[in-house]
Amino acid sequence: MPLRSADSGKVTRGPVHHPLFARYYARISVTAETRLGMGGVRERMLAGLSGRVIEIGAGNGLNFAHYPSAVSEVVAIEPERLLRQLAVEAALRSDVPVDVVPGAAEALPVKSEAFDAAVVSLVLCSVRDVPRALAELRRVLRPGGTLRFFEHGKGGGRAMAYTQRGLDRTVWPRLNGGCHLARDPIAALRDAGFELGPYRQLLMPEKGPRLPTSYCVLGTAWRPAS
């Protein structure tokens, strides 16, 4: 499959297409930047990164504006066609070089040990095979490379856990681009062999009712150096 860069302004079609969800997500994610404080979360997630970075599931490219100047290049993988086109447009406005390409998290179209850092932001909930996707991330990171993550997953008490699992078994993934509510990103990272650094749990929104999507975690992990 040929890959087109953000510089060309053209996008190659990929196998993932959720047009209704993509339009909905593009609207609510922009609103969440200020109303839910997502812009600040992205800033904290990406602070201090440098070198070559791969971002998995870049969506409509809202992270691009927050990459620090020490980042020499971002390769942004996004499988959904509409979101990828929006990411291309965001990449053209970015202060750091961003190349937006199609691809799946489970089979990244890049060389092994080619990146100093990786970013996953609200994406592990929707990949089809989490262990395989994380194995791919380990493959493309250099030894000692950094993984920054912001993910939602299981949380709350027994009633919320029951609600999350019930929604996962029924309508939620179909209506939300394959998203799952009851996954455990921290356990998945441990199982994939990443060394966990500091991380903290967040509620989104911080105030107000607790939603099935409210239970988030923000942090850092590393590919072991040996």
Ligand SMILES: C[S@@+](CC[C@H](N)C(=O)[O-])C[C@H]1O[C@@H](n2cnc3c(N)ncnc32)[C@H](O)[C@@H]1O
Contents of the next structure:
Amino acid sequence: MPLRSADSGKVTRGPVHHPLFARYYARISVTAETRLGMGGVRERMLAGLSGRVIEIGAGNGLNFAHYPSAVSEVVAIEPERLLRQLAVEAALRSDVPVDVVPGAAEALPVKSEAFDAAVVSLVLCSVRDVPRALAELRRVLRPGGTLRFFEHGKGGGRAMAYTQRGLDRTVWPRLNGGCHLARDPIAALRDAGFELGPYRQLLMPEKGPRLPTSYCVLGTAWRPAS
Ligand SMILES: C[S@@+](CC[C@H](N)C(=O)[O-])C[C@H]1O[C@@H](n2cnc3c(N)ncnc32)[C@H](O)[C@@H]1O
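What would you give as the form predicted together with the ligand, now that the form predicted alone is on the page?
Now the complete complex, all chains and molecules, led by this one.
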């Protein structure tokens, strides 16, 4: 959403503005639901959740259809205007109540300790400041609250690591909405003080060529209870 600055009246962009990537992602992400099995991954990521949930970087809202009925409310934060519009449409079709809200992971527009669970899928690769985003997630989760994640990151052998780092330094983030290939989501969660629950590494696609985006982790982490 273009934001109007209060003092100057000047129209400014939102914190994340990737209109071409947004259009591209809206298309390929829907295909990936069945072709790459992303629908099944989303189902596993969200299974067993209940109560109030905050989802960060909700994109076009593809997780919404997979929330269990024990979830009482989802607050879905999405900074990109086109993806947010699509998320609003997905929210209208959702069985659980979903409120789509503009905002960025690094400064969540919600109260502290207000959520039982938080969700990030394919987002930590794209946020500008991972430690700040994870500190915000900890802030808004209640003590003992759970974080469900599905993220891609560094992986493979030396040649793949070299390729991932090279792409990160050059064209990849610019062409892919700020996405990075060589981040380490598990290390970032640990550094941010989350307790890691069960998680597993998986390849996407499971069969076929290994791509720089193939090395994924799916799992649970917790905000420590005290
Ligand atoms: C690859 S898409 C994933 C979308 C969705 N989570 C999914 O699973 O399909 C990355 C998402 O992260 C969002 N994003 C990028 N930077 C962000 C930030 N700083 N705070 C919150 N979301 C961000 C993008 O707008 C986009 O919706």
